[in-house]
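Shown next as structure tokens: one chain only, the form predicted on its own.
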Amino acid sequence: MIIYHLSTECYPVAKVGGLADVVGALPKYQNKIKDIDAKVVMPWYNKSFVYDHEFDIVFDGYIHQGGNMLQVQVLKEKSDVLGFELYMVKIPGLLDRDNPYGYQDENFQFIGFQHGVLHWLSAMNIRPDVLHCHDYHTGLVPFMIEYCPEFSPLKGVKTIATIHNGEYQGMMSWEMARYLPSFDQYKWGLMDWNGLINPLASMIKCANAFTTVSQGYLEELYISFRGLESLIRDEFGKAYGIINGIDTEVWNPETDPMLDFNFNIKNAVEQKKKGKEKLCREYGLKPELPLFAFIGRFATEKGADLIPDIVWKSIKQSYGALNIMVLGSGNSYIENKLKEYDYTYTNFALDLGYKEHLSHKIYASADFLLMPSRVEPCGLNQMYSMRYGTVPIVRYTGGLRDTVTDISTGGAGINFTYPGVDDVIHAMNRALMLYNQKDVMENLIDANMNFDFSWEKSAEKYIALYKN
């Protein structure tokens, strides 16, 4: 069976998000099952991903969006060192820059890898068992394939589409149609929702199948799903919630280069307090202090907007008996207000960006992690810490609920229910009557470590799916 997975992102080559940590480890482990031959397609970014590795150009040729003719040239890293095949679709001027987004062109940006993608394998007669389309940004592959007589060839592809943040839509005004690849007229409302092109939505009723990042996701959508409600409703019958995996490869505390103090489940105390008194050192904290973690974009999504006030109130409310660092960047007015407690507070440390070696090192190194997010999809950040080691504090919501178990039921982490922060101050408080008891504590470590988080159990549930 060939799989080709569609992306705008993939770690290592480019990352902003779960997206590219999923993208980059699914096919991986796909891979590793019989007969499956899992490939990515992705843009092309200006990342030294792309010089450090070297690439052949498999396909040259030529698309029309409006009146431009735009070049698209395919290339094929060679070494397959990521465990499949990754192209990438490089279109001058569109699919030739430093990152996946914040550009004003996004929509010509999208539309162009997606039709650059079906141009390529229509005219080179390359027809997979399966398109998995990932996020809106491939959402409109489901309708092309069936609807745009320019891919023929590729008609009757089964295609599935996963999910992972049904905040982002990528709407558009029906003015952008004619940027599009010629389609027939009379399916024009597949691609529509209120009177906008919704690239989610016709991805959700074009596609054989779709999933989301997690079960709980899934019925959160049913009831809140930016306008979509109704949508996913209608189409439940093919709609499957699929928990996230994490690379338990490159997320080994027993193995991973990016740390300091390299720790298994026997050793696991002791090296994890090293790494701390060596991380505490570097930033000015104090090590014999129970520290708690914050590591993401400055989203409201994410529940940073409540990271400054849980800083001072924690600090003030504990009289200074705890340490908090976080690891991120987003919002302006986050960004500042957290740049000026970094400078009030000795017990506060903030590093301001996207940094993996230090991510890994503060996985290793916390205490407890912080997750106050109002809407968490899947969520790895919880996955991650719980590998190394590290308590998860978690807001009751999506793949959090599904991966989390508070400890008063028998889990191994701590839950709260709403998105305030009086409650994530509360949580952090059950967390340092925790941290007091130090048999607790070890027991806590020992039992986090021993999840299973990895891929491989979800990589065949896809492959079912792929099959059904």
Second form
Amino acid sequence: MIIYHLSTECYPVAKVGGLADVVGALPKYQNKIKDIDAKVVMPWYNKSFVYDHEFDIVFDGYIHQGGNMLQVQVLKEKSDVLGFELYMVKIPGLLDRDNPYGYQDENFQFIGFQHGVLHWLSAMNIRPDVLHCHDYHTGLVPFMIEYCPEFSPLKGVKTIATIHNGEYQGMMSWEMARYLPSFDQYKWGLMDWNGLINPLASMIKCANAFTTVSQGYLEELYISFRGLESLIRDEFGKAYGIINGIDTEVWNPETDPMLDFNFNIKNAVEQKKKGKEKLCREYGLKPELPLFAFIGRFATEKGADLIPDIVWKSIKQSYGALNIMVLGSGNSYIENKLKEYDYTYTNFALDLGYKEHLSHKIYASADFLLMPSRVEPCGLNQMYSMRYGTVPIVRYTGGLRDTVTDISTGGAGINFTYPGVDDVIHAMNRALMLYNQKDVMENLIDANMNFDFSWEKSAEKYIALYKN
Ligand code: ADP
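Starting from the form predicted on its own above, please write out the structure of the form predicted in complex with adenosine-5'-diphosphate (ADP).
Entire complex below, previous chain first.
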């Protein structure tokens, strides 16, 4: 069975968030299953961690976007190190950007990527068994292969759509239709939602099945989904919630090259302590106090707007008996507030930016990881922290409720229900009580490290779905 994963991110090639981790791991684990050949297709950006690798040009052609003729090249990575074949689509002047997202003309960018991929596959007569589309950036693919004559060699290929983050739907005005490959005009309704082209809605309508990255998130979308809930209800018969795993080869505290002090379940307590001491010294924090951490995008869906108030209030209420460390970037108001607190409070440290190495060190060194998310389709941070023996403190939502069980009900984490500052601080106070009981803390480290979040089970579930 040949599967092509279409995505704008893939770890370690280009990563912005969890989508990259999933697309960098799922195909690798699928390829461990007999008779499965999973590949990844993504855009070629200006920057990537793999450009010192060698590539073959496997396709060279042209597409038309409106009145513009664009060159399309497909490059195949030559080594075997990623665990899957990697194809990168190069469209000079359109896809060669520094970052995957954040551009005014992103509609042209993603239409171009989808057009380029399907043009290549059709022209070369490559008919995979499954096209697996990830998020709205590839959301028009299921429509295009059925209703764009240019891609008729692909008609009937089965499609799966995965919603990693339903907060972004890629809506655009119908004026953009002339930049799409020409399509059967009678079928326009399959791209439409409320008078706009909506790629996320289109992939839900047109894919053979769609999945969300946890069962909990799927249940939430059924009730409320930024205006698409009625669509989810209509299409519920082909909806599946499949929880993400984590790449336990990359995220292995025993071998992780990004850690200063590696550890396993036997020496975790001592080694984690050494890592924490080093990290605290580097950031002017106090190693003897508990360390709470937050890693992520400064966006309201992550509850990052609560973090500034959590910082000053928790430090004040505990009389300075805790440390907080934040790694991330995003909303400038949040960044500025946190910079101010970094200057004001010795118990608080901030590192602005995207830093893969530092994130691994924090997962390994913190005592508690804060996730006050308003929306969390799956969430990977809680799984990384658990794998590295750090207790997650999470809002009971989406994938967080599927993966973290409160200590009061037999789990090894802390849950709270409402995404508000006082609720988070209440949860932190519960954590402080645990921190002061050495045996309990040691048991929690042990229990968290023992959780099984490996991809094997979920990779099998996707294969079963493709077969179905
Ligand atoms: P998202 O909605 O942002 O994709 P996920 O929990 O699914 O959230 O995945 C977030 C991923 O991005 C994790 O691998 C996390 O470690 C990583 N990450 C987020 N922010 C940063 C940062 N500032 N530096 C390093 N890694 C980060």
